[in-house]
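There is one chain below, alone, in structure tokens, taken in the form predicted alone.
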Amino acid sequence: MSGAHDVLHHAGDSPVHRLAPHVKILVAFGAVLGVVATPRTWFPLFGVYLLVVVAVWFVARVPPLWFVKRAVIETPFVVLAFLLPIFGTDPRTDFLGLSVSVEGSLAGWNILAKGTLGVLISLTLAATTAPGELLRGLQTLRVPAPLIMIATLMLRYGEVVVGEAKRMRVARISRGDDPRFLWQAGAVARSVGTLFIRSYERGERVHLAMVSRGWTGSPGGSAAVVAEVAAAPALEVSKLAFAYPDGHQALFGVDLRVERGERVAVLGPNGAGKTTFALHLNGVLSGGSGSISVAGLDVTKKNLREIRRRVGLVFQDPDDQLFCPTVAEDVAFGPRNFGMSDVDSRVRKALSAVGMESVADRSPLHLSGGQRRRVALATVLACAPEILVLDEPSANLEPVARRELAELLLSLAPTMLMVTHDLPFALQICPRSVLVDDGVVVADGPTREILADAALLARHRLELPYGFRLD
């Protein structure tokens, strides 16, 4: 799967591209800059900067072309340099047989040239720096981390949101549209549309899921030592009421106690409060009634950080989860923010727990959905969390990827309660289950007798797969 960092890095082994990443940053920082502060009557000097990236290019063996399909970006300001000398201001002169605008013509040169650069030379820096290395540069740079950590989901996101603009062309395509003709345009007007809602969407479950591995705002901080209540259970909910800001109620009172070392499956339909209970888990969302509590340490607002280390919630999109431009980078993002030592540590032990040492330094938006779906649940192990909460761990995978993970989820120590509607795999990985429907625990017991119990699948809407038998 391409992205924008197929979009925006032209990969290579020039000697640009194997300089120093701090070096390039800080050299493309200057060169802008400067062309900012050249006066903008000078302009032999701005065809020399011109000469001057060109050349960069040559040595970084990038084609031009590749330079200009990507400055379309600055069209808008294009449009605004050619606009200046017509709309602007007295005095004017003639050219070309138009009467123009001496103040605007040089306000819009100035627009087109430094702005027409400063893109050029960006471009030429994200074409020969991978983003990782980017990021890598800014850390050695000594950039401030919130800022980094802007960058980072900038990047990141970048992908995300290419693949899913890519993906809904090709959906557009296969059923017709061409957007090549200007009377389809209103469709791809809606679509951008669309994608801006999916983008919003996607980011308000990004910080979702970087608030679970305990991000407050800023990264870092010290691993905080809490006392355990050694007979207290791995979970304890009691009467767990909640509704959404529009007013829907997802939770009516679910009660639920799981032993430590416990593996159980939290079944239901769609839309039965499963996804809703389970962000409650680690104090995801919060506010409505009833209690929790983690090990005897109750989830309140002086507990999250805490409670967010020990109960590890892998979300059901690895996407979601995967928000950094390496695995690595990924995995190590829950240790440092709860300030424990050892990172580097903890993220190969990790890596290395689900099979995935090898990807470390690749992006997550290059794997496969499999291979996703264990770096997910590595971000969370490097955090050696008491609880794994998964949501639906086995969505959209293929039959050899959901044996390997569900081999891989049965090795784990951790107490685990899984949300899920695939039944077989409930059956494979939880002795236990709830079943769960309009907001409240409707059964509760070995998953073999729920599952081999048909008019109670049925009368909530679950039913086992075709030809699966339980004798």
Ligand SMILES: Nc1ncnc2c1ncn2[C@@H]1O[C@H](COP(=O)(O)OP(=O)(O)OP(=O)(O)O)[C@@H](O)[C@H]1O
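Residue numbers count along the first chain shown, from 1. So that the term is clear: the rigid core is the largest set of C-alpha atoms that superpose within 1.5 Å between two forms. Bear in mind that the values here come from a model prediction, so they are computed numbers and not experimental data. Compared with the form predicted together with this ligand:
Annotation for residue 16: C-alpha shift of 2 angstroms or more between these two forms, rigid core superposed. In the core-superposed comparison between these two forms, the C-alpha atom of residue 442 has shifted by less than 2 angstroms.
For residue 63, a C-alpha deviation of 2 angstroms or more is recorded between these two forms after rigid-core alignment.
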Second form
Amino acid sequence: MSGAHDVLHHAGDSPVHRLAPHVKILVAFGAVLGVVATPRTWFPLFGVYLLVVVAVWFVARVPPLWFVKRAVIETPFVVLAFLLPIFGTDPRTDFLGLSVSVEGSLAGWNILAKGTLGVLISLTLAATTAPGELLRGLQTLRVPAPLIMIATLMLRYGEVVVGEAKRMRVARISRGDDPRFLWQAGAVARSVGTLFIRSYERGERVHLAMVSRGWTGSPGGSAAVVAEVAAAPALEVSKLAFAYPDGHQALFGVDLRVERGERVAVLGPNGAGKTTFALHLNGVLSGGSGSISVAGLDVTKKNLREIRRRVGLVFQDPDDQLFCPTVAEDVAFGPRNFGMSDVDSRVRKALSAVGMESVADRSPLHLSGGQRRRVALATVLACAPEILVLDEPSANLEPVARRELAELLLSLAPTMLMVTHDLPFALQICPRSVLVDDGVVVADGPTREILADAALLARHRLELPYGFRLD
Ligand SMILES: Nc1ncnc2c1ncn2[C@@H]1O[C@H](COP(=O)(O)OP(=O)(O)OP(=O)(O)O)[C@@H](O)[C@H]1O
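Instead of the form predicted alone shown above, give the structure for the form predicted together with this ligand, please.
Then the entire complex follows, led off by the chain already shown.
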């Protein structure tokens, strides 16, 4: 998936691109301050500023048109700048036969000149500095960690919106739409509404993924550990029922007990409630009825931090799970939130476990789907959870990557719950399966026996793949 990276960053190898990011941030910041502080009537100086900015574009080898296209974000200010002379206060003067306010004209010019230069300077910084570099530059400048985290999240949200917009555009065009013509403006306007909703929903899923790795609103945290109840099962779920805020009832009373070290597959047709169930296991979803306990600790607000340290959730879509500028930072996110001490070595070990050490410094968004899936698993492994909850781990994996993932999962010690439609994968990894349908557990037993029950599978819209035989 491409994101805001590609929209605002113009990759290159010019001297401007090669400058240290913190130097560029300081220069850009100083330049914006200089522009803002310049008296509005020093007209020629604004011309000089513009020439300097354009000269930087030439050295950076980024075409001026690239900036012009992106400067459209300034449109509301331009409109305001042109309205001020018309509606400004007296005294007034004649300009090209129009009566314009003198003060309004100066105020409009001030906004137009300073706003445009500010936008162009910011775009120049963004064009010549990759987002990850920008964040590193801020770190070098010792900008407080919460501000850097906020910048990271804003960046991720930008990527979410741009990514959704691109996906929707491709979907529209592939179905014959060509939104270049005026009479399609209505469809485009409706798409903007949909884009907002889709971006909001994805943003919410990214937030859930952050919460599930211990994010509480500020980076860092303590490593306080709550004592568990000895001899309690790894997981005990009783009469769990849940309805989404729109009133849709997804779970109707799930009961499940999982012993320590067990590997259990959660099977079921589309819409059965599997993901909803998985999201409850570390308190990402809550508010229904029934109870859940992990190693004897109730999943309640007071224990949430400890529960999230113990239950690692790997989301169905890796794009929901990965939001930091680099793979290494994403993998470090959970251990940092949980106040773990040996973060660097955890990151190295987790990436090595999934065979992804070589991509540590790359942006997660520039990886292939299969690579992202492995990195998403590493983000959770780095927290060494006692229970690993995986939602569709084998989806979109090439056969070799799928086999490697199976070997990796079989080599891991934690208790495991794996939501999957991949029945052979369930058989390979999990000796036990539970079948969920319509928000309740309808079967629970050895995976082989459940998969051998053709009538049971058929009743719940499950099917072994063509040619697959249970020996
Ligand atoms: N955010 C939401 N708001 C309202 N309803 C939802 C929401 N998310 C899921 N649902 C509904 O809850 C039900 C269970 O969804 P869930 O995603 O848990 O199913 P699933 O078994 O994981 O399905 P799949 O195999 O297709 O991933 C579905 O009917 C779904 O439409």
